[in-house]
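Just one chain is shown here, as structure tokens, and it is the form predicted on its own.
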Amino acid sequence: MSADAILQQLREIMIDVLDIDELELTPETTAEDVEEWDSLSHVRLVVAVERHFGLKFKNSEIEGLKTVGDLVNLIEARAA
């Protein structure tokens, strides 16, 4: 699966979990860039991403995520 396809799927997941209508999502996007993305919604996002992609992240992997691009890279690496 390509990074662009993963990014598009993450955008749809985030729109659903954060309950927003539209979201401009790039690899450089961080939680600080999205008003609705707080610590509680972060946990819900991680769970939704794990379910969607059939993955289970380690705590150390989750803690290392700083940008959406980091998450895309992690999903690419784990899905391979």
Given for the second form:
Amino acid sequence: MSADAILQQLREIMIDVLDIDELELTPETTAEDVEEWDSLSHVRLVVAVERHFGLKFKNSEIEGLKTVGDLVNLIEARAA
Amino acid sequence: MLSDLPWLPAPRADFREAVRSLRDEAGAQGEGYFDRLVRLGAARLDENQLGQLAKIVRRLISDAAAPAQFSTLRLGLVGDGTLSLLAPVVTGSGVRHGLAVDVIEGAYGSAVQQAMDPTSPLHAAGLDMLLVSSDVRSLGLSRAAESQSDADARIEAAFNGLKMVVEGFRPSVAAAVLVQTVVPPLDALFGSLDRVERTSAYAMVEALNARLRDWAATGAIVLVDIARLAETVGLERWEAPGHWHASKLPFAPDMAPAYGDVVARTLAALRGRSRKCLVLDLDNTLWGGVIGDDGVAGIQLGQGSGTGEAFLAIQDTALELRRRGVLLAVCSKNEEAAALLPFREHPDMLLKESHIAVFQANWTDKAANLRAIAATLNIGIDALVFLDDNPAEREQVRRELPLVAVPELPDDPALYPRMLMAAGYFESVAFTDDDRVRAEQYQANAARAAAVQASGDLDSYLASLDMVCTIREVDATSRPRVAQLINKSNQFNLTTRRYTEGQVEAAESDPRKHAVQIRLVDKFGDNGIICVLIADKHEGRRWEIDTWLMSCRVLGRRVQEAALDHLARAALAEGARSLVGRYVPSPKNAMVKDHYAGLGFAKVSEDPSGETTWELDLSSYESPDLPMIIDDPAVTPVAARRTSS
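The block above covers the form predicted on its own; next, return the form predicted together with the partner chain.
The complete assembly is shown below, putting the previous chain first.
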């Protein structure tokens, strides 16, 4: 799966998790950029991502994420 | 898997759009808004979808725009770990149970402090119910004790901590306090010996849960058996240590929808919204094959084949439900004569005609037949569960009657009972002797209805019933059933005020209150306790009726006149001059809007919400002649009073 396809799927997941109507998502986006993206919704986001891609992350992997691009890379690496 | 709520259909493909259009419509609700919302919620939703529904519900509540069909309630949520993820899940799950739950969360990790501090916001929140959600790790029971005495001390400390929370909050909670059982740790320290060795974490949790169970048995708290839920879905799937370490989530987030549904169904049971009647399809639901084609000898039922035994197990499940008070009905597309054949002639049939309260076998669509069943039994359409193997029929009923619960069924009939029971449609918070005979009572009602048709004249019919109406003060024996009625009666309930058993007990001993319960026996059977009256004795010789509720089973039997007669004479005996009654409208009690008018009360006031106040001047009150024997030691018999006055 390409990084771009993962990003598109992430966008759909985030719209549901954050319950928002629109979302501009780029690899540079961080939690700071999205009002609804707080520590609690972050937990739900990780769970939804795990479910969607059929993965389980370690806490150390989650803790290292800074941007959406980092998450895309992590999914890409783990799904490979 | 049960944690995925497999008895519910998959959410519609356009869930996101549907939830948004309902959200946008919240301010100006179109036709069928409640039904559409419930239908959207009655699906296998994940925690995010539940959160989206919760957002709508919260908005409806804060705008005071929740459709009247909802039971609105404010739930306090306190306990261990991060509860913020659970609150929306409970609210979202409540939708499919007809609840609009406003969850108020306690601050993180400080339940005891908040309970003890009267200025903490939860005390002023106007809570209807409180849920105490505790975690083995915060209770200090997740690691083995050092000694037996250490184990005992830890169990005692954990129990006392919970007790402080419950008792601290109790004065601020109008109805029930719910306490979760504690999920035992998965990892065994000794192995099988864990259960034996009382210092093990496992044994300590078991001991604590036993104490919670004993506490619940007194009626002081309502147990929410999360330990059983975790066991059912599997501790391995329930526990998620990584999520505990990272965010103090008490269990795997994937389990949240199952958790939310178990909590919501308990709240619904407390609000009298559990289902009352199981409606059964016949062909390929109660037996294998089609009776019209295969005949009695050709259907699969009975010992000797896996399939035949699976259908026996379904019938056994239905009978077990009937023994605990659930009504059974049949709704089948069949010729009636053919449909009845197995009930009459098949030697292995466990279900008999006498177990079925209403038997609808015809070629009309099932939604119409389900409406007829609810009408015949005088229960709401939202009290029905419909079990049918045919997906097309299920879909038709869900579309036409979204308030009827229709469980999804897998292909294998061996799993039908599991789907039916896992859904928790018949959740109860108490089980009384009256419940045991409920199904018989409803069926006796059907016999009475037939008798009234035969006799034609109502008064002579009532006289022929040999009714004995027994009026007694509420006491320890009657208290559980009285509390159950107070919390479950919706239709014949003038004020819909909910009280716990503890509050009922307090009312019994309060000299300024008059609390009685009324039983009715007739020639068809014992109806059990069918009426509860609580009156406040006010200054100025006025008795105000706080609670007047009756079971709809005894409507049209003039029992309300007997109840009034008791109140009037009890009030007169203590020197009162008038009775004041109040009607507080609820979505379900329109049937008693004119209750007091019908009994000769004069209307005193009416406020914009439709609440009305009524007064009866006792100086001109006369006891009616009633077609029943009144057994009431508290007041002089009717005849005696007449001669004396």
